[in-house]
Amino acid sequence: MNTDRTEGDEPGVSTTRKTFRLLEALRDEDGISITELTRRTGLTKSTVYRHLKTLTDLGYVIERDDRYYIGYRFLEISEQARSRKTGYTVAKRKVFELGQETDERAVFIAEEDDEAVYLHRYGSLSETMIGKRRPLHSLAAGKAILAAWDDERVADFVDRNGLESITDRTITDPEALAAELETIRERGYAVNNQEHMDGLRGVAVPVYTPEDELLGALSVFGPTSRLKDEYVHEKLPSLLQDKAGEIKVTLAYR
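Could the structure of this chain by itself be given in the form predicted in complex with the DNA?
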């Protein structure tokens, strides 16, 4: 999948790579000491020390009694990306409304680098999912996005990434995907039946700006026990389409 390069000759600024290696270790551990970081990252203690001091000095990392944490300053950066388009902030509210009205999980997803990224989410209070990345072809929202692309772009996508199997229901055949996308285009919504996780069904619709630029997709999902056929194919699609329409209208008249 990725062009294997002989170990140790990664291009560009290696110091920056070290910085992010550290930041990712901080992200995964949440509250970690210097020596522990040296173990995780394989860097020298003095290197870790110097980098952390720089990052805390910049305010991006917080130190509290010899443990280091990701600082809130990253919010300033990430939030800019998440509100790059006004549609995204409108979508945030719609996701919340969807969650409250259906009492299921609701998300807004955008595509980046051929992957589905969770931008907004309503659901269980513990895991946030925001920022997490998933294969486009395994999610209802991802398929809604793919269906909004033209065939050539989809073909390129498949060439680059393949169609990895996540569960035994995941669509892994390019032709089956093409057919699926065609029905999505026809009926205006996408359905996911345990293709990403056993026991989970979902429905999604694409979201467009008034200028018909694709923003992403709104989706509601939940356990198969609650998401029966009638609910999935009647109520949810129209509800989602309403919300997508409201986003469009809000953008037009703001």
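Could the form predicted alone be shown next, to go alongside the form predicted in complex with the DNA?
No partner chains or extra molecules come along with it, only the chain itself.
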């Protein structure tokens, strides 16, 4: 009996699931052996070997000294995703400018499948964050995106996902979230006060195309020791709004 196959899957679907299970394990490790992959994924050793052989032949996985790594060929795919919309490329420059001007970490985040996805980041470990997914409701950028949605869409989002507690400051009550989003709409920016990570505060604004399509959100965040109230509520919002406006104008004249 084949224990690798997920019950109910067609053969092709089962094969695809196993491929991605392996890739996700490879992503999480800086080099991993077949034995370790077998233990990590629960697949048989022969199955792991067959999949790795195919992925290696295609250039998506490389093998060095009996250990396997994600190959650079995935960069072609990931870069296409990050440049799928022209605005994403323009946002990359603005993230760099924000980081340079504030000397803090800056990000551009887009929403996909009810999650915040890091497309661009400036600061320490910036490249390791690209593609990472986080809950929308715990990030300043995520809340800026949620505030751009109408109430019905937000309610559907909460019904599908709930409001997980990430820290003891995360908003977990739907009514409290609704009130927070209304405040964000009124003042034009979102604030994260240690809701995703203790000791970190962030500010974010939504980014729109010239056709008023929501593109994503720009955010600057840093330690609470530097991001004091005056800086968070006075300087950063206007700076972020200026950059968001520049993205919109740049796209309008392209």
